[in-house]
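Take a look at this single chain in structure tokens; it is the form predicted on its own.
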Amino acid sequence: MKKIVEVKDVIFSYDNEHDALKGVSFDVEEGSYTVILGHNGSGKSTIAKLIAGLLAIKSGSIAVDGKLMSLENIAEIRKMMGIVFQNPDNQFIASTVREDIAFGLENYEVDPLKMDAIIEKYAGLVNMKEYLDKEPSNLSGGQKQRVAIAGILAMRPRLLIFDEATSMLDPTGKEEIKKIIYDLHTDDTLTILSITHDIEEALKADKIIVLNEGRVYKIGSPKEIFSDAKGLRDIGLDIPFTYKVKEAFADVGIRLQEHNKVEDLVEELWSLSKN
């Protein structure tokens, strides 16, 4: 598979004295959606920043579709990529949705009559359709990740990076962001990379990166990651809930299938009970 993103011995250093990432190396392949994980402090969104541009390396290689970055070409590749941050309300710049959307296509100079036939099609694909014309202000932050996103997709990114785009959300909306990622993936020509800490999130992912105090840990599948609980909570991180019933059940000598939906899970419990 192509990899659209390749990282390789990258170093990083906020203070020129004190080494956020410490010779990182990974690949995210083309069309997936890779999860990079980790506590607070692992460095994770300095990747995420770095990949975008917005910070430069102290040694070491980053590349995005082949493209070594450099401030010779950084324009181009940031052009096929979009990031969608942790505060909503930093995103905006326009008084509408609608116009907010439009912003965009306007740098991208989109011909203004095919405007609104785009900004309509991706406001409905996030449902937010029907707040083309309300304030951003009086969006929930569920919401406001939405339109940013919908930005971002109307401007057809091949890489879209979320960093931290849950963090700072309710219980709700950071269900209804998690929804559209999921349903995003579905199309194989959007390559999908994730930075959070959130395990359930991560559950689903092809692949997860996980960090520690500035070191890649471990990659693998999401089984291959949680398979190994002990190592992921020495290093201050948690299991997701259907592998910790796996652990509960393991513990009373139950050995239960490999599940990633909580709702295969309690159909093998209620079989079980039954037994």
The other form holds:
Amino acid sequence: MKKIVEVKDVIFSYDNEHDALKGVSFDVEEGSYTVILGHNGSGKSTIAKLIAGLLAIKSGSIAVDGKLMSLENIAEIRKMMGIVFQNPDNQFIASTVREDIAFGLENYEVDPLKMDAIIEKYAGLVNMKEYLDKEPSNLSGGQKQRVAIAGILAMRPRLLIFDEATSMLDPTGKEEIKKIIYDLHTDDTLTILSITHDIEEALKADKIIVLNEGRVYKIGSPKEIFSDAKGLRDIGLDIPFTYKVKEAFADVGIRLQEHNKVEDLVEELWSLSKN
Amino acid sequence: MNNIVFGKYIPLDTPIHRLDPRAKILAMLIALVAIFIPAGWYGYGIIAVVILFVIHLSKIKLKVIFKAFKPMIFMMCFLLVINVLSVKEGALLLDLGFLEIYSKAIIDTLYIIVRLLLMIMITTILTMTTKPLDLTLGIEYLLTPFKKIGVPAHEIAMIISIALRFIPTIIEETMRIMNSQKSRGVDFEEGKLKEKISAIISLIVPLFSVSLLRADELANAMEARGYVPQAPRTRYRRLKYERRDLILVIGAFLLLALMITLAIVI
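Let's see the other form, the form predicted in complex with the partner chain, since the form predicted on its own is already up.
Every component of the complex follows; first up is the chain already shown.
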């Protein structure tokens, strides 16, 4: 599978004294849903900003779509990606939903006559069509985050980065955004890179990259990552609900299979109870 | 804090809201010049009537506009004190022994206060009836001729637009910090001057810190969405002059001419 992001031996420091990233390497495959998991301060948000070219690396390299990122080509590289940040308030630039979605289109010099159709299409995709003329103060956190997603999708990115996009939302807002992420994953032309500490969200990923104290702790599928419960707990992370149930049953001598979906776990428990 | 109305756009569909922002900004500037013409009380009376008519057309409640006056009360009192202490002309109204109050001091203060109030009303009407983005566009268009002499028209307009967009957010943030400090025992209303200064510092320091963080995140979000200040951009909203806009600007010029005439006649 083609690699859309290649991160090699990246070292980064905010203060030139302490390295926030200490030689991080990983790849993101095109069309995949990749999750970067880590506790606070592990360097996961830093890596998102480096990939988006918002921070400059100290050493190492980052290539996007085969192009080695540099100051000269950053604008060109940025055109193929979009990033949804943590705080929904701090990325709402314009005074209405409609104008906020148009902001990126204006920057990419899209013909104003074509903008209305694009705005309506992408607002519809995140269920915000009826809020097009609303101001940010009239929207919930989840709705503002949906506007941010629509604004970025309207720019037709090939790589969509979610930088802890659900962490400041209430449970309803979190679920809304997660559903949008899962729905977007059905589009094979769009690569999703989600930075999160939500282990339940990570379960749906194709690949998980676990960061710990500025280093890659482990890379693998959800099954490979969450089978290492002890290792994850040692670095301050936890395992998903289905894996916890499996662990609890194992303690009393019952072996269950690993499930990423609660429904599959219930089915196995149901068939076990019948036997 | 909730009384701060300057910069708040009130979305309504009225003839004033529908006017072109360039025409509104131009009319506002002309009206501000008219206010500074010494046309006497008749002049100010005429301007006040015109402003009240515009407020009526904009369907904005008068009490909402009056809220914008509240932060100016301190300044008005300060002006009165300065004038009372410095102006010693006209009839002696009050002699307290250590302080004499003359009629000219009171009249001068009233002149300044009325001018200030009229100016606040005009600028508040503009921000309440014009979307921040339209205001930005209007300012940018009006500043475009000055680009040739190096005026960064787009950057100025973007700064103003973001400042206006974030006024309600910063007010909310201030309220949150105030409540959080109150819960820790900080008293913003009572206490000696030293205690009040200390209370204000406990509000300002976190507010600055949060605002800087916001500014950083906003800059990142703008950059990530392809914004480059000097780069060419298209515009989703395009401004179009209509006859009503011309009428507004002509009306503002007529008001200015009337004030000049009154100033000469009086």
